[in-house]
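Let's start with one chain on its own, the form predicted alone, as structure tokens.
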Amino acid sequence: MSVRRALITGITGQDGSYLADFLLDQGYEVHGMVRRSSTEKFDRIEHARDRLILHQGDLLDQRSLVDTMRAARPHEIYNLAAMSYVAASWVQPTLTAEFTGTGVTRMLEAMRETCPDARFYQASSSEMFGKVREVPQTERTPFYPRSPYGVAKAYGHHITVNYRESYGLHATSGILFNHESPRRGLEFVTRKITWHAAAIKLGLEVKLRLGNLEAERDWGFAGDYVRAMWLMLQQDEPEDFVIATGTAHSVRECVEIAFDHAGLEVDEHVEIDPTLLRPAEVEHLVGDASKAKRILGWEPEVGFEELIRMMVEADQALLKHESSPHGVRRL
């Protein structure tokens, strides 16, 4: 049997790097698409660089997507690239629409032209639910996005369904709820919390400033969630799946666990900053992944408290290896 080939857009991100590790362990030939950019960072995949085949491409450039797919000849395509930070989508709403929304159409068109028999995974998001219509949210819950990011993700989701039904493509969307890890970007609230807990413990910071402590999310471990992506593309028939833990936790709970792990008092170090509040807040997201459990046999393995403590440990180790406090990135 020939080696399976997979193409991952967004391979340098949190999910892309975990998925690359997973697929390499499964014996895949893994191709990644990266942008020609001076800011592209490869630290998350550095440990596997010699086992990956990287191509230059951009979701804004149709020709580059066609060229990448022709070079990679993938059996499976995982579209994980996007403008992925919700807060930034308010600052760059039209660019978010181009990358996170229209970029999906470009990917599907390139696939239709070069490798229509491949299997396509689209990274949809729980942010599409936004102002939730029911709790918990399932594959049938209507979308009511509350940010340019959520709106763009809803477009990407629906265009994937349209290409599946119109052209017979094996195209699947995974509606993933929040998933975190030590590889999470520093701009995301969970990593911001765990990094500051570690930095305050080591005397590198004094305060952590946050917005809405009562906002709740269904948080899981990214390593568990990339396994679900792969399982979706192993099914004979393409379907969409919610991937979640089924339990919501507040930002406050995340802070309490992180600071407890670091041996710190929350009240002494955490301040509320009104400028960090979103223009339209999503208050309560919690997913029902029973369909994924029933059809894919998928369940999360890492619990919320274990995840946050893992992230604090990783950030403490990271900061201890910084050459000096002056080299520490501050948020």
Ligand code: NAP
Contents of the next structure:
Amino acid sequence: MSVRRALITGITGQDGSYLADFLLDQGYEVHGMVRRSSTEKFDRIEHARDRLILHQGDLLDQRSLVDTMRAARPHEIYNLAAMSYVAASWVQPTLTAEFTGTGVTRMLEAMRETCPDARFYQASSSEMFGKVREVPQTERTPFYPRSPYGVAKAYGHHITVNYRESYGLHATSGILFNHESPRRGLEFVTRKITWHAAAIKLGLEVKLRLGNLEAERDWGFAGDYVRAMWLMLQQDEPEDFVIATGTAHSVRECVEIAFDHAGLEVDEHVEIDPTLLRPAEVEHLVGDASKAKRILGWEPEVGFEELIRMMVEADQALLKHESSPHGVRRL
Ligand code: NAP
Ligand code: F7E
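Now that you have shown the form predicted alone, what about the form predicted together with the ligand?
Once more the chain from above appears, this time first in line as the rest of the complex follows.
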């Protein structure tokens, strides 16, 4: 059988790097689209760099999307690139709409032009549920986004469904709830907590400042979630799936687990910083992944406490290495 080719946008991000590892293990030829930058930041894919084929492109630039797809000739396209940080979407709302919303249409148009028989995965988000209309959330729960990011993702979701129905593309939207890992960006709350727990324990920091401790999320492990993306594209018929663990935890619980694992007292180090509260908050998210379990046979393997402990340990190892004279930052 000829080699399968996959194209990943957002390959330098958390999910892109785990998906690249997963697809390489499956024997795929893996292509990634990367943005030009004055300083290359390929930390998350450095370990696999010589096995990846990278193309320069940007979601804002149609020419580069078309050229990337022509060069990669993908059987499967995973559109993971986006401005993914919810808090920043109030600071740059129009850019978020361009990257996270309209960028999806550009990708679908490039695919229609160059490789209409490929299969397309869109990284949709539980943030589309926002001020939730029902608990738990399923593929049928109406959207009520609460941030410019959530609004842009809802557009990306609907345009994916629309191109599937209008042009018969094999286009699938995965509605993924929060998923984390040692490769998570430092600004997201789990990683901010585990990094600070490690840094405070090592005497490199004293305080951790957080916003809303009562917000609840359905947090899973990124490694489990990229497997679900791949399973979706192996289906004969494209459909949308919720991917979640089915259990919600608060930010406060996350802090308690991380600090307990590091051997620290929460009250001595954690402070509330009102400037970190969001203009509109998503208070509670919890997903029902029954459809994915039934049709894809998908199950999460890493539980919440195990995930947070894994992240604390990875941050301790990272910071010990960084503070050594020859330390190199690897996420
Ligand atoms: P991430 O770590 O923030 O990675 C985002 C990726 O997108 C990076 O590779 C980034 O490249 C790239 N990118 C951003 N703007 C781009 C542009 N204009 N052109 C080309 N590439 C661009 O995000 P993640 O956590 O891996 O999430 C992957 C996707 O899933 C995102 O679409 C996110 O919105 C969505 N999602 C995430 C979660 C979650 O919990 N992680 C849940 C649901 C949905 P640079 O390295 O150059 O910045
Ligand atoms: O916030 C609260 C914050 O930034 C989680 C993205 O991957 O998942 C992610 O979006 C909660 C929120 O993730 C701080 O107010 C308190 O309620 O880690 P987060 P998010 O906004 O849920 C979805 C599914 C995506 O699609 C997104 O791309 O934690 N919180 N204090 C804080 N959050 C941050 N970041 N920093 C704080 O200090």
